[in-house]
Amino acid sequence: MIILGLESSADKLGVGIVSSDGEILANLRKTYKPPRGSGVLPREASEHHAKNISGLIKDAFELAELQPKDVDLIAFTRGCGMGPCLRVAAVAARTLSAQLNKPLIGVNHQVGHIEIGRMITNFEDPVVLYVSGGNTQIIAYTEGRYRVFGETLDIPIGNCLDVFGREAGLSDKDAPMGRVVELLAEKTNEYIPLPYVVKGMDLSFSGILTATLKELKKGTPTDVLANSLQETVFAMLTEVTERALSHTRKSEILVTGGVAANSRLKEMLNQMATEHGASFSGLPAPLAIDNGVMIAWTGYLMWATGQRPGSEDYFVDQHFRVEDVEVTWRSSSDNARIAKAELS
């Protein structure tokens, strides 16, 4: 079975093709780069995606050495995300579904990140730290659904790092801003105290960002601020993940999302996991950041365990929560990994 996945929830447009046995046949992506000094504007990002999606789909089929008629299922990101961006993949998926007479299924973005992580790492039941430009959540599976045990109360971690980088005048022309900040932080071990805000299982990053930008205006070196910001926010994330690990009594920790590529964050999480006798893993950057493969694979899991969309499921939902998804494929010892889907 061949599955095509389309992802366009934010600044990244992704097209992925996978087989039902987990072979990744294509994983292509184009990223919208906003003008220097500004953030991602949904309208402009959606225009970028609309201009590039046809060509990216064509390139993915060429890379996979397949024809569109070879696809058995089309999956798209239904939410959450930026409405105008989400609609690009949704419209493309509906169009292909009608043209090729192939079934269609909408996928939750966060669940996609979790399931590609489980497939790649072979983790069975991890506590998941999901960190990206649009989300910061600590998620774990219980009672048939993924549950959010903690999350940001204001801005996500990726947005915090992006704003700092832009205000510091850093260029993200050749790499994501989080990576640019990481490389800058590696230049020093100097640290200055910044606000540390953990409220139970939740986190807040707006205060630490404000304090960091005030220090920037005072003339504090940008490398010192980058290191101090990273160390503080990653310690906050590690603390809350550790609390979730202890509460759920699970034995695996998975970090995913765009910020999951940060080596210092993975180092801190790995040390914490080791202290608790737990296994830890991240993902290679092409699969940690938003991608079409995670949507294709999760769409397959849903379809193979009997999920069929209603009419409302063909349209995007900006506020689609991870808890809203019935995780049918994790019953009976993950039988979806060997399930043979009947297309009907």
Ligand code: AMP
The other form holds:
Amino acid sequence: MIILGLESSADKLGVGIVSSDGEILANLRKTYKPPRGSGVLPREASEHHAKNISGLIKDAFELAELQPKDVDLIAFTRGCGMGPCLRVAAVAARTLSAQLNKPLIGVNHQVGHIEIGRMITNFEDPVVLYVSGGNTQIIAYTEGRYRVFGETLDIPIGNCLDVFGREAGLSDKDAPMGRVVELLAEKTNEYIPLPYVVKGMDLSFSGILTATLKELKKGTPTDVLANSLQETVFAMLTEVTERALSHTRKSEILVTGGVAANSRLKEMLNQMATEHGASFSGLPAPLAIDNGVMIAWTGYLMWATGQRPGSEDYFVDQHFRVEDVEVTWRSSSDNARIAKAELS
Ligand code: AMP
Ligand code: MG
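Having seen the form predicted alone, can you show the form predicted in complex with the named molecule?
Shown next: the complete complex, the earlier chain at its head.
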């Protein structure tokens, strides 16, 4: 089977093509850039995606050396995400499905991140730390579903780093803001205490951001603030991930999402994993940040294990939660079911 995956839930537009044996045939992406000093403007981002989606799909087919008619299944991100952005991929997917007379399947964004992670790392059953511009969640599989063990109570980690970077006057012209903050943090080991807010299994980043911006106004050097902010928020994430690992008695940790590119975060998680005798892995950046491949692959797993969406599933759901998805492809007989679907 050949599966096309379309992702447009936030600032990135992704088009992926995979085969059912897990070969990645294309993984293309275009990123909307907000006006300087501003965060993602959903309306503008959706206009960017609408303008680029047909060209990007065409490029993906060219790269994969395939024709649209070769596609067997079209997958798109149903949610969660920003409504106007999500609708771009959903509309394109519905149109293509009607034109090509090929089935359509809506995919949960988080499940996409997890499944591409499992496929690439060969991890069987990891605790997943998902850290991005729009999300911060600690997720693990129990009893037929992925469940959120902890999450941010306010702003996402990536947003916290991005706002700090913007207020500190850093430019994200040449690299994502989180990367620019990371490079600045590497310039010093000096550390000032900032509020460390873990509530049970949940995290809060807005207080620490406010405190950091207050220090910035007082004239505390930006490298000291970048370092202190990173050390504090990454320690918070590591603490909650560690607790999820202990509670679930799992033995693998996967980190994904845009912030997962951060070396210091990976270092802390790796050290914690080693202390528990657990395996740790990140993902190559093109598969850790939002992408169409993860949607295509997850759409395939759903389809191959018998999921057939109703017409209501063809529409987006901004608040689609990871635990709303029945994970049909991980039962003990999942491989047999997938193999059977291949034959039919
Ligand atoms: P995503 O929402 O998954 O596309 O990820 C985007 C987020 O990842 C933004 O907040 C970026 O600033 C952040 N990011 C990218 N690279 C890094 C890095 N090296 N360290 C920390 N954050 C990063
Ligand atoms: Mg994402």
